[in-house]
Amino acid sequence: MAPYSPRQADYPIDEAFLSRWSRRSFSGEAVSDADLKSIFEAARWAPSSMNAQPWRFLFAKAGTPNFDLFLQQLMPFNQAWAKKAGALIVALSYVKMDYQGQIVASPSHAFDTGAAWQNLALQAHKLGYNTRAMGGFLRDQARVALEVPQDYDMQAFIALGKAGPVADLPADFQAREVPTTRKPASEFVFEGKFPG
(Lines of atoms letter the chains of each structure in order from A and count residues from 1; the text may use other names and numbers.)
(Lines give C-alpha, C1' and ligand atoms only; values in the text may rest on other atoms or scores of the structure.)
Protein backbone atom coordinates (compact mmCIF):
# COMPACT_ATOMS: atom_id res chain seq x y z
CA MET A 1 0.00 0.00 0.00
CA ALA A 2 1.36 3.45 -0.93
CA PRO A 3 1.93 5.82 1.99
CA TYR A 4 -0.60 8.57 2.57
CA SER A 5 0.13 11.69 0.55
CA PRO A 6 -1.57 15.04 1.13
CA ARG A 7 -0.79 16.03 -2.45
CA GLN A 8 -3.76 16.52 -4.74
CA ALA A 9 -3.61 18.50 -7.98
CA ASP A 10 -6.43 20.92 -8.74
CA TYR A 11 -6.00 20.30 -12.47
CA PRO A 12 -4.67 17.33 -14.48
CA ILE A 13 -0.86 16.95 -14.34
CA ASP A 14 1.57 14.08 -14.65
CA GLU A 15 1.74 11.91 -11.53
CA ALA A 16 5.50 12.45 -11.20
CA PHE A 17 4.97 16.05 -10.06
CA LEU A 18 2.96 14.83 -7.07
CA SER A 19 4.85 11.66 -6.15
CA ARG A 20 8.32 13.27 -6.20
CA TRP A 21 9.09 14.98 -2.93
CA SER A 22 12.19 15.97 -0.97
CA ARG A 23 12.93 13.22 1.54
CA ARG A 24 15.65 13.32 4.17
CA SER A 25 15.55 9.58 4.87
CA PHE A 26 18.18 7.76 2.82
CA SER A 27 19.37 4.14 2.96
CA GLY A 28 23.07 4.75 2.33
CA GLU A 29 22.86 2.48 -0.74
CA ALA A 30 25.30 3.37 -3.51
CA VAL A 31 24.16 5.12 -6.67
CA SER A 32 25.38 3.28 -9.75
CA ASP A 33 27.55 5.02 -12.33
CA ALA A 34 24.99 4.17 -15.02
CA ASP A 35 22.18 5.83 -13.05
CA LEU A 36 24.31 8.90 -12.33
CA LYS A 37 25.00 9.24 -16.04
CA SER A 38 21.27 9.08 -16.84
CA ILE A 39 20.45 11.61 -14.13
CA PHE A 40 23.04 14.10 -15.40
CA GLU A 41 22.01 13.43 -19.00
CA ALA A 42 18.49 14.59 -18.13
CA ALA A 43 19.95 17.80 -16.66
CA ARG A 44 21.86 18.30 -19.91
CA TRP A 45 18.62 18.71 -21.86
CA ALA A 46 17.17 21.56 -19.81
CA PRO A 47 16.33 24.76 -21.69
CA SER A 48 18.60 27.78 -21.29
CA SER A 49 18.79 31.35 -22.52
CA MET A 50 20.85 31.62 -25.73
CA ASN A 51 21.57 27.89 -25.24
CA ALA A 52 24.33 28.98 -22.84
CA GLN A 53 23.82 25.95 -20.56
CA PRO A 54 25.34 27.67 -17.50
CA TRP A 55 24.86 24.74 -15.10
CA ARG A 56 27.76 22.76 -13.69
CA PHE A 57 27.48 19.84 -11.30
CA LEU A 58 30.12 18.45 -8.95
CA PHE A 59 29.37 15.11 -7.33
CA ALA A 60 30.75 12.72 -4.75
CA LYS A 61 29.61 9.12 -4.22
CA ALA A 62 29.12 7.67 -0.75
CA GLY A 63 32.12 5.83 0.61
CA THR A 64 34.68 8.05 -1.13
CA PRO A 65 36.98 10.72 0.35
CA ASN A 66 35.18 13.34 -1.76
CA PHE A 67 31.88 12.42 -0.11
CA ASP A 68 33.31 13.28 3.29
CA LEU A 69 34.69 16.54 1.86
CA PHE A 70 31.26 17.46 0.45
CA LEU A 71 29.51 16.47 3.68
CA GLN A 72 31.77 18.78 5.70
CA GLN A 73 30.50 21.76 3.67
CA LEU A 74 26.92 21.27 4.92
CA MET A 75 25.44 22.94 7.99
CA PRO A 76 25.41 20.44 10.90
CA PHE A 77 21.61 19.98 10.77
CA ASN A 78 21.94 18.83 7.14
CA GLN A 79 24.99 16.67 7.85
CA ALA A 80 22.90 14.74 10.40
CA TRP A 81 20.74 13.15 7.70
CA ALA A 82 22.67 13.73 4.42
CA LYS A 83 25.44 11.41 5.61
CA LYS A 84 23.22 8.49 4.49
CA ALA A 85 22.74 9.75 0.92
CA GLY A 86 24.17 7.64 -1.90
CA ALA A 87 25.75 10.73 -3.46
CA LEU A 88 26.06 14.45 -2.83
CA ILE A 89 25.87 16.90 -5.72
CA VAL A 90 26.67 20.61 -5.93
CA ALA A 91 24.72 22.69 -8.45
CA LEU A 92 26.69 25.67 -9.78
CA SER A 93 25.89 28.29 -12.39
CA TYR A 94 28.31 30.20 -14.60
CA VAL A 95 27.43 33.88 -14.17
CA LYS A 96 28.64 34.88 -17.65
CA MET A 97 27.76 33.89 -21.19
CA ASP A 98 29.09 34.20 -24.71
CA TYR A 99 26.89 36.68 -26.57
CA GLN A 100 27.88 37.20 -30.20
CA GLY A 101 31.53 36.53 -29.43
CA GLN A 102 31.69 38.63 -26.27
CA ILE A 103 31.66 37.37 -22.69
CA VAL A 104 28.89 39.25 -20.86
CA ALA A 105 26.92 38.88 -17.62
CA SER A 106 24.24 36.20 -17.81
CA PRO A 107 20.94 37.49 -16.41
CA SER A 108 19.37 34.01 -16.35
CA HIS A 109 22.13 31.71 -15.09
CA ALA A 110 20.33 30.81 -11.85
CA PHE A 111 16.97 30.38 -13.58
CA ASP A 112 18.48 28.07 -16.21
CA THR A 113 20.36 26.03 -13.61
CA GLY A 114 17.08 25.62 -11.73
CA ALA A 115 15.60 24.07 -14.87
CA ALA A 116 18.53 21.63 -15.04
CA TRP A 117 18.02 20.74 -11.36
CA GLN A 118 14.35 20.00 -12.01
CA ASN A 119 15.26 17.68 -14.89
CA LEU A 120 17.81 15.96 -12.66
CA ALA A 121 15.28 15.52 -9.85
CA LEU A 122 12.57 14.09 -12.10
CA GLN A 123 14.96 11.65 -13.81
CA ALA A 124 16.25 10.51 -10.42
CA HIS A 125 12.64 9.98 -9.30
CA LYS A 126 11.89 7.96 -12.43
CA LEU A 127 14.88 5.72 -11.60
CA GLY A 128 13.64 5.16 -8.03
CA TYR A 129 15.89 7.66 -6.27
CA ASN A 130 15.07 10.53 -3.96
CA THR A 131 16.59 14.00 -4.07
CA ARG A 132 16.64 16.90 -1.68
CA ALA A 133 18.22 20.26 -2.49
CA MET A 134 19.83 22.20 0.35
CA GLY A 135 20.64 25.87 0.77
CA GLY A 136 22.07 25.13 4.22
CA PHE A 137 25.76 24.94 3.44
CA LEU A 138 28.87 26.97 4.27
CA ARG A 139 29.19 28.97 1.07
CA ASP A 140 32.57 30.61 1.55
CA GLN A 141 34.13 27.47 3.03
CA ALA A 142 32.65 25.26 0.29
CA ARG A 143 33.94 27.55 -2.48
CA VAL A 144 37.48 27.20 -1.13
CA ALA A 145 37.26 23.48 -0.30
CA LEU A 146 35.83 22.56 -3.71
CA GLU A 147 38.01 25.09 -5.60
CA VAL A 148 35.03 26.81 -7.23
CA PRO A 149 36.05 29.86 -9.31
CA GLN A 150 34.50 33.24 -8.46
CA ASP A 151 32.57 33.42 -11.73
CA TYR A 152 30.39 30.48 -10.65
CA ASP A 153 27.55 30.86 -8.15
CA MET A 154 26.99 27.98 -5.76
CA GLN A 155 23.23 27.38 -5.99
CA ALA A 156 22.63 24.31 -3.84
CA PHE A 157 23.87 20.99 -2.53
CA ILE A 158 21.68 18.02 -3.47
CA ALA A 159 21.37 14.72 -1.62
CA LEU A 160 20.62 11.76 -3.91
CA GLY A 161 19.84 8.20 -2.93
CA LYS A 162 17.38 5.43 -2.23
CA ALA A 163 14.78 5.95 0.48
CA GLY A 164 15.63 4.69 3.93
CA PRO A 165 13.57 4.05 7.06
CA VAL A 166 12.18 7.21 8.64
CA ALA A 167 13.04 5.70 12.04
CA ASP A 168 16.74 6.00 11.14
CA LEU A 169 16.50 9.79 10.94
CA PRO A 170 17.41 11.94 13.96
CA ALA A 171 14.26 12.23 16.10
CA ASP A 172 13.65 15.93 15.34
CA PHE A 173 13.37 15.15 11.59
CA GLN A 174 11.06 12.14 11.75
CA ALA A 175 7.74 13.97 12.12
CA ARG A 176 8.64 16.27 9.22
CA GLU A 177 9.35 13.39 6.83
CA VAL A 178 6.10 13.69 4.85
CA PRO A 179 5.22 15.13 1.44
CA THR A 180 4.35 18.80 1.67
CA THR A 181 1.47 20.57 -0.04
CA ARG A 182 1.67 23.69 -2.20
CA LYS A 183 -0.15 27.00 -2.42
CA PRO A 184 -2.97 27.01 -4.97
CA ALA A 185 -1.99 28.49 -8.35
CA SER A 186 -4.47 31.31 -7.75
CA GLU A 187 -2.03 32.72 -5.17
CA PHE A 188 0.85 33.11 -7.62
CA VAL A 189 -0.60 33.25 -11.16
CA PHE A 190 -2.18 36.50 -12.35
CA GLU A 191 -3.42 37.60 -15.73
CA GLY A 192 -2.18 41.02 -16.75
CA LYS A 193 -0.40 43.41 -14.40
CA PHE A 194 1.03 42.51 -11.01
CA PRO A 195 -1.79 42.73 -8.45
CA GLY A 196 -1.84 45.79 -6.19
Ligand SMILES: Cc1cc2nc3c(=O)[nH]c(=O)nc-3n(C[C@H](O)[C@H](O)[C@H](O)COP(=O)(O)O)c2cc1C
Second form
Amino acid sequence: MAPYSPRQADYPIDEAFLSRWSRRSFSGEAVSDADLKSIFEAARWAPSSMNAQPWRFLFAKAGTPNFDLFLQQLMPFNQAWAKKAGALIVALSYVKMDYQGQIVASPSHAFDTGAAWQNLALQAHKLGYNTRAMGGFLRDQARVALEVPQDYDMQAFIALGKAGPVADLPADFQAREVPTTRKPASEFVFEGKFPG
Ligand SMILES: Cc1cc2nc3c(=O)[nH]c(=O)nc-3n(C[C@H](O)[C@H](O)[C@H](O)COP(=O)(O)O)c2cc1C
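Having seen the form predicted on its own, can you show the form predicted in complex with the named molecule?
Full complex below, order starting with the chain above.
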Protein backbone atom coordinates (compact mmCIF):
# COMPACT_ATOMS: atom_id res chain seq x y z
CA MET A 1 0.00 0.00 0.00
CA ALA A 2 1.30 3.48 -0.85
CA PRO A 3 2.18 5.59 2.23
CA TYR A 4 -0.39 8.19 3.28
CA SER A 5 0.03 11.48 1.44
CA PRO A 6 -1.90 14.69 2.14
CA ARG A 7 -1.32 15.74 -1.46
CA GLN A 8 -4.35 15.98 -3.70
CA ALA A 9 -4.48 17.86 -6.99
CA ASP A 10 -7.60 19.96 -7.64
CA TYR A 11 -7.23 19.46 -11.40
CA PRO A 12 -5.61 16.70 -13.48
CA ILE A 13 -1.79 16.85 -13.55
CA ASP A 14 1.04 14.39 -14.10
CA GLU A 15 1.47 12.23 -11.01
CA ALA A 16 5.16 13.19 -10.72
CA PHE A 17 4.21 16.68 -9.49
CA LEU A 18 2.56 15.11 -6.43
CA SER A 19 4.85 12.15 -5.82
CA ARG A 20 8.02 14.31 -5.83
CA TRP A 21 8.64 15.77 -2.43
CA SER A 22 11.74 16.79 -0.54
CA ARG A 23 12.65 14.21 2.07
CA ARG A 24 15.38 14.85 4.59
CA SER A 25 15.93 11.12 5.13
CA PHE A 26 18.72 9.80 2.93
CA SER A 27 20.30 6.35 2.87
CA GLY A 28 23.90 7.48 2.37
CA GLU A 29 24.09 5.34 -0.78
CA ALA A 30 26.26 6.83 -3.52
CA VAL A 31 24.69 8.23 -6.69
CA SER A 32 26.06 6.50 -9.78
CA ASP A 33 27.96 8.54 -12.33
CA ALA A 34 25.48 7.46 -15.02
CA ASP A 35 22.54 8.75 -12.99
CA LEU A 36 24.36 11.99 -12.18
CA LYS A 37 24.89 12.50 -15.90
CA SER A 38 21.18 11.97 -16.62
CA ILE A 39 20.14 14.30 -13.81
CA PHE A 40 22.37 17.14 -15.07
CA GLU A 41 21.36 16.38 -18.66
CA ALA A 42 17.74 17.12 -17.70
CA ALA A 43 18.86 20.45 -16.20
CA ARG A 44 20.60 21.19 -19.49
CA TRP A 45 17.31 21.24 -21.38
CA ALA A 46 15.64 23.90 -19.27
CA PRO A 47 14.43 27.01 -21.11
CA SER A 48 16.23 30.31 -20.49
CA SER A 49 16.05 33.89 -21.66
CA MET A 50 17.80 34.15 -25.05
CA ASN A 51 18.89 30.55 -24.45
CA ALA A 52 21.72 31.99 -22.35
CA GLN A 53 21.72 28.94 -20.00
CA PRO A 54 23.10 30.87 -17.02
CA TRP A 55 22.98 27.89 -14.62
CA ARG A 56 26.12 26.24 -13.32
CA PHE A 57 26.29 23.24 -11.01
CA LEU A 58 29.10 22.08 -8.75
CA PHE A 59 28.76 18.62 -7.26
CA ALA A 60 30.44 16.41 -4.68
CA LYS A 61 29.83 12.69 -4.30
CA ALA A 62 29.45 11.07 -0.89
CA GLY A 63 32.71 9.66 0.45
CA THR A 64 34.94 12.20 -1.27
CA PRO A 65 36.88 15.11 0.29
CA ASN A 66 34.72 17.51 -1.74
CA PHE A 67 31.61 16.15 -0.02
CA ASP A 68 33.02 17.14 3.37
CA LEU A 69 33.97 20.55 1.99
CA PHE A 70 30.44 21.10 0.62
CA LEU A 71 28.83 19.83 3.83
CA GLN A 72 30.82 22.34 5.89
CA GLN A 73 29.17 25.18 3.97
CA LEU A 74 25.69 24.21 5.18
CA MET A 75 24.08 25.65 8.28
CA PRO A 76 24.13 23.12 11.13
CA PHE A 77 20.38 22.39 10.88
CA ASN A 78 20.95 21.26 7.28
CA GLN A 79 24.23 19.43 7.96
CA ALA A 80 22.37 17.28 10.50
CA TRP A 81 20.48 15.42 7.78
CA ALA A 82 22.30 16.31 4.53
CA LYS A 83 25.38 14.40 5.71
CA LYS A 84 23.61 11.21 4.55
CA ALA A 85 22.95 12.45 1.00
CA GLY A 86 24.55 10.54 -1.87
CA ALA A 87 25.74 13.80 -3.42
CA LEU A 88 25.66 17.51 -2.67
CA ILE A 89 25.13 19.98 -5.47
CA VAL A 90 25.46 23.77 -5.63
CA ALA A 91 23.28 25.65 -8.11
CA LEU A 92 24.86 28.88 -9.34
CA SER A 93 23.72 31.44 -11.87
CA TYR A 94 25.79 33.72 -14.07
CA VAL A 95 24.45 37.22 -13.43
CA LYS A 96 25.50 38.62 -16.83
CA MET A 97 24.56 37.77 -20.39
CA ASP A 98 25.62 38.52 -23.94
CA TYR A 99 23.01 40.82 -25.48
CA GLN A 100 23.73 41.68 -29.12
CA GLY A 101 27.48 41.49 -28.52
CA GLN A 102 27.43 43.45 -25.25
CA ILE A 103 27.85 41.90 -21.81
CA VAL A 104 24.90 43.20 -19.78
CA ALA A 105 23.21 42.33 -16.49
CA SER A 106 20.93 39.33 -16.91
CA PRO A 107 17.39 40.08 -15.72
CA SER A 108 16.49 36.39 -15.54
CA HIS A 109 19.48 34.36 -14.31
CA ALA A 110 17.67 33.30 -11.13
CA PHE A 111 14.42 32.46 -12.95
CA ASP A 112 16.29 30.42 -15.56
CA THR A 113 18.35 28.56 -12.96
CA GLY A 114 15.18 27.77 -11.03
CA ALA A 115 13.84 26.08 -14.15
CA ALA A 116 17.04 24.02 -14.45
CA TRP A 117 16.80 22.96 -10.78
CA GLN A 118 13.23 21.80 -11.28
CA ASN A 119 14.23 19.75 -14.35
CA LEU A 120 17.03 18.22 -12.27
CA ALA A 121 14.68 17.44 -9.38
CA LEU A 122 12.05 15.80 -11.58
CA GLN A 123 14.63 13.72 -13.47
CA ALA A 124 16.14 12.59 -10.16
CA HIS A 125 12.65 11.66 -8.95
CA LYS A 126 12.04 9.68 -12.13
CA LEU A 127 15.27 7.75 -11.49
CA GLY A 128 14.20 6.92 -7.93
CA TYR A 129 16.20 9.61 -6.14
CA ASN A 130 15.16 12.25 -3.66
CA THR A 131 16.29 15.89 -3.73
CA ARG A 132 15.99 18.70 -1.22
CA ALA A 133 17.15 22.24 -1.98
CA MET A 134 18.74 24.32 0.77
CA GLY A 135 19.01 28.08 1.11
CA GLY A 136 20.47 27.51 4.56
CA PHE A 137 24.16 27.75 3.81
CA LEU A 138 26.95 30.15 4.79
CA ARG A 139 26.97 32.33 1.72
CA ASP A 140 30.15 34.33 2.20
CA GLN A 141 32.10 31.36 3.53
CA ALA A 142 30.85 29.04 0.75
CA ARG A 143 31.82 31.51 -1.98
CA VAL A 144 35.38 31.58 -0.70
CA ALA A 145 35.61 27.84 0.04
CA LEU A 146 34.28 26.82 -3.38
CA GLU A 147 36.12 29.64 -5.21
CA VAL A 148 32.94 31.02 -6.80
CA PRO A 149 33.62 34.21 -8.83
CA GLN A 150 31.68 37.35 -7.91
CA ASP A 151 29.65 37.37 -11.13
CA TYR A 152 27.95 34.11 -10.17
CA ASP A 153 25.14 34.08 -7.61
CA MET A 154 24.95 31.10 -5.28
CA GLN A 155 21.29 30.09 -5.51
CA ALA A 156 21.03 26.94 -3.42
CA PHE A 157 22.68 23.75 -2.26
CA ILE A 158 20.83 20.56 -3.20
CA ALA A 159 20.98 17.22 -1.39
CA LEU A 160 20.52 14.27 -3.76
CA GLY A 161 20.31 10.59 -2.97
CA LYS A 162 18.21 7.53 -2.26
CA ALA A 163 15.62 7.93 0.48
CA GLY A 164 16.55 6.31 3.79
CA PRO A 165 14.75 5.28 6.98
CA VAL A 166 12.96 8.14 8.76
CA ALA A 167 14.02 6.57 12.07
CA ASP A 168 17.65 7.44 11.24
CA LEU A 169 16.86 11.18 11.13
CA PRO A 170 17.57 13.39 14.16
CA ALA A 171 14.45 13.18 16.38
CA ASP A 172 13.24 16.75 15.72
CA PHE A 173 13.07 16.09 11.97
CA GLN A 174 11.18 12.80 12.12
CA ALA A 175 7.70 14.28 12.69
CA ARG A 176 8.28 16.75 9.83
CA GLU A 177 9.11 14.01 7.33
CA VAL A 178 5.78 14.13 5.48
CA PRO A 179 4.88 15.62 2.09
CA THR A 180 3.85 19.26 2.18
CA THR A 181 0.58 20.60 0.79
CA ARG A 182 -0.04 23.74 -1.25
CA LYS A 183 -2.34 26.73 -1.26
CA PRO A 184 -4.99 26.53 -3.98
CA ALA A 185 -4.15 28.00 -7.40
CA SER A 186 -6.98 30.52 -6.91
CA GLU A 187 -4.70 32.28 -4.38
CA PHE A 188 -1.93 32.91 -6.91
CA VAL A 189 -3.47 32.87 -10.38
CA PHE A 190 -5.42 35.90 -11.60
CA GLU A 191 -6.97 36.68 -14.94
CA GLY A 192 -6.01 40.16 -16.09
CA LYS A 193 -4.48 42.87 -13.88
CA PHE A 194 -3.06 42.30 -10.44
CA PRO A 195 -5.97 42.09 -8.02
CA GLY A 196 -6.55 45.14 -5.80
C1 LIG B 1 15.45 27.74 -2.68
C2 LIG B 1 15.06 26.73 -1.62
C3 LIG B 1 15.65 26.79 -0.38
C4 LIG B 1 15.33 25.83 0.60
N5 LIG B 1 16.03 25.84 1.78
C6 LIG B 1 15.86 24.79 2.64
C7 LIG B 1 16.74 24.63 3.76
O8 LIG B 1 17.68 25.41 3.98
N9 LIG B 1 16.53 23.57 4.57
C10 LIG B 1 15.53 22.67 4.35
O11 LIG B 1 15.41 21.70 5.12
N12 LIG B 1 14.70 22.79 3.29
C13 LIG B 1 14.84 23.81 2.42
N14 LIG B 1 14.06 23.89 1.27
C15 LIG B 1 13.00 22.89 1.05
C16 LIG B 1 11.61 23.52 1.12
O17 LIG B 1 11.29 23.77 2.46
C18 LIG B 1 10.60 22.57 0.45
O19 LIG B 1 10.93 22.44 -0.91
C20 LIG B 1 9.19 23.12 0.58
O21 LIG B 1 8.74 23.05 1.93
C22 LIG B 1 8.19 22.37 -0.29
O23 LIG B 1 8.20 20.99 0.01
P24 LIG B 1 8.46 19.89 -1.11
O25 LIG B 1 9.74 20.22 -1.82
O26 LIG B 1 8.53 18.59 -0.33
O27 LIG B 1 7.29 19.91 -2.06
C28 LIG B 1 14.34 24.84 0.32
C29 LIG B 1 13.74 24.81 -0.94
C30 LIG B 1 14.08 25.73 -1.91
C31 LIG B 1 13.44 25.63 -3.28
